[in-house]
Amino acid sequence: MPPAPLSRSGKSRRTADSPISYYVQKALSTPGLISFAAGLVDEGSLPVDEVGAAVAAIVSDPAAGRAALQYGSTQGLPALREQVLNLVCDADGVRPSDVNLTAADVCITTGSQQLLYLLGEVLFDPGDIVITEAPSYFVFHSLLQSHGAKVLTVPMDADGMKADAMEALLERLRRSGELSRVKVIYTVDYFQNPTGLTLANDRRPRLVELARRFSTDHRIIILEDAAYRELRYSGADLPSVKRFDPTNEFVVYTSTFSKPCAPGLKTGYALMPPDLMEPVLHLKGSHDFGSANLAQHVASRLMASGVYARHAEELRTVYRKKRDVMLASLDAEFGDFPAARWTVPTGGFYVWLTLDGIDTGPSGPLVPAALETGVMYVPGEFGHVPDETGRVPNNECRLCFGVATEEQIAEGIRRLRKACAAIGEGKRAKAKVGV
């Protein structure tokens, strides 16, 4: 006789694999398959003598040892804290006091993904609203699923998020009765994944300014993922939406030592309103009673000693090169190709490339025929959600240069065009045989 059926509860049902978690099998399993697909960084620029260091610094000094290796807080290690509270201030230009910060509003979380599924937990109910990006960071859409939000999106233009668009949305939401349901407003707003796009600098108080004149009954969160500020190649750096909340009460930015260091410390933080904070620590607790210990001493030690700084430098050399490589790419292989258009990212990981007349999907042609010539990417139709209609673009690719070699980067372009080719020529085909 067969076991009981598992009861398993709604938020399990809800929750499914994320899309990209196929690409990333299948690049691992496919040898001499060039991947585009999902967003790791590059091996080589791991600081691995720099984290040994330090490790071995900490543990052969006894007491150091011991702190690194006992429990933690909940909240994160006071010292990283202290220094990522300073991070942050000091890319945006002021004091902590100047925008009502301190150290006790910053949690260190395992990674940043962990914030933004802790914030979820604390302030969604099924059935609530989150707005985003039209297209936006797919793994955040998954999670969204999890807690039964609703996703509505807001397009984007060259300068990110379109202002406009988002206060229209807002006001339709008022005027339906619906805003009340609206509790998050999350961006990428910092060389975006998926499309490498950046808010412009003008946007940005708009963006807190349109969150506060909107909190009528309830007050709406701005979650700001910053995860690749500091991989920025070209032009200066733009001050961050938390910069233009000086109270602290509308933005909770969130950021991870991932991109910019290692992404096997698994260190992420936020800075939030404390009357956030508490409820996220609440939960964090029973989560895991605060992040790994070690890491914390060791990304700690690192900013301190200056490796941070010089490595994240280092860094943004290579990724230059990695994305110079795959501009030039896409200019010797497409240029002429009518149908393509692609993003000039000033930072970041990913190229967004769109091929009109393509079908780039999952079920799409393109797909087998990259992985036929060797090349993978993400299909673009993975970072929306449907229109009223049911219906996303489906001519949109991701294209992430962040782990792939700078000759595997110009061998994958050739790849893709060779692969678009092979599918206009099998559509030739089919015509002349009145397929």
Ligand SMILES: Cc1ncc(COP(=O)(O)O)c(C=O)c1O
The other form holds:
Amino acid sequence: MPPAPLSRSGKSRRTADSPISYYVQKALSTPGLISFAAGLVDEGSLPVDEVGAAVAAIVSDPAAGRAALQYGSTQGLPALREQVLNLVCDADGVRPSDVNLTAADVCITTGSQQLLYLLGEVLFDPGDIVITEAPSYFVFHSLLQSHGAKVLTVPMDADGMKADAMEALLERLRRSGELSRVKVIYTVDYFQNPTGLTLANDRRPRLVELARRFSTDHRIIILEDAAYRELRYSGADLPSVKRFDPTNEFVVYTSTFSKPCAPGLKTGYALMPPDLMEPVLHLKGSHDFGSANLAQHVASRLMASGVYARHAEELRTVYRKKRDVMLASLDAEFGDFPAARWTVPTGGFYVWLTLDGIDTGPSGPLVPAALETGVMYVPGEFGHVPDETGRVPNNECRLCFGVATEEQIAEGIRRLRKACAAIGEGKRAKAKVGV
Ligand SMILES: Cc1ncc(COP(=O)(O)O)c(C=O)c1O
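Could you output the structure for the form predicted together with the named molecule, given that the previous block was the form predicted on its own?
Whole complex next, starting from this chain.
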């Protein structure tokens, strides 16, 4: 007799596998394929020796070893909380007290992804509204789907999320009586995943002003995902959105050791208002009662010894070169192709390529043609949510330059150009309904 069917929760039924799992899997299982798909980090520059030395130092001292191998606290290692607080405040040119923050406002999480999830658990009931950039980090969209949240989007230009469009949307929601469902404004404001775009300086305080102004019924929280902030290759560092929240009321700032150090540490952190910290910690207590303590001790040592800062600097050199190779290759291969345009990121891992007239979507012709020539990208569709008519733009590609070597990047862009030629690049893309 077949087993009786499972009775899954609504949340589980709303949760699907990430659309890019297929692409990651395909890249791993196809020899010779150049992948611009997965947002993984450069393999060769992972800090193997540095982490090895930090672990050795910890376990060679019995007291330190025992402390690191024991359970930690739900909120995270106090020394590390102090260190990341100073890291963020130094980058913003303020003292923690200027922005009403102490280490009690910092939580260490199992990657920044855990914070995104936990915050959703704390804030969203099905039907609540989250406003994101269009396009946005697609794993965050999947998570919102699990929570049953509704995603509304604001377009971007070269300066990131358009503040005027945000204001117009909030105003529209106020008029339609839906403002009470708006819980969060989500922005990946440094070198965004997936577009590589950065929120301009003048839009940062504006975002806080809008959250404050429209928080009439309840507080609208800005979730600032600064995962790529430390990987900046040109231009000045911009103050965080959090910097413009001097009372620590409106902005949750989250970032991670994954990108500027090592994703295997799976250690992230968040700065947040005290009345959010409490429920987040209650939920985190149920999840794991604290992120891996050894990883936190390692991260703390790397920061204290200066290794972390030096390593992040080395990574900036590695990725700056990769970015430059990708941009130069795009110029060389797509410069004569009027339908192609792309972003010029000043940091992070991603270039966003738009190919007018070519269907880049998962069921369009470019994905198989690219695979045929030996290159893979993430269809831009995955970063969008369908509009009221069910449409999503289907002429964009996310190209990650993090993993491939410089030679592979140049070759991969040549292959992509070949794939465009193979499908007849002038063909009009059919508007696609739904995803
Ligand atoms: C924008 C963004 N936020 C958060 C994360 C999560 O990273 P982690 O959980 O490793 O800190 C990622 C990972 O790719 C990301 O791209």
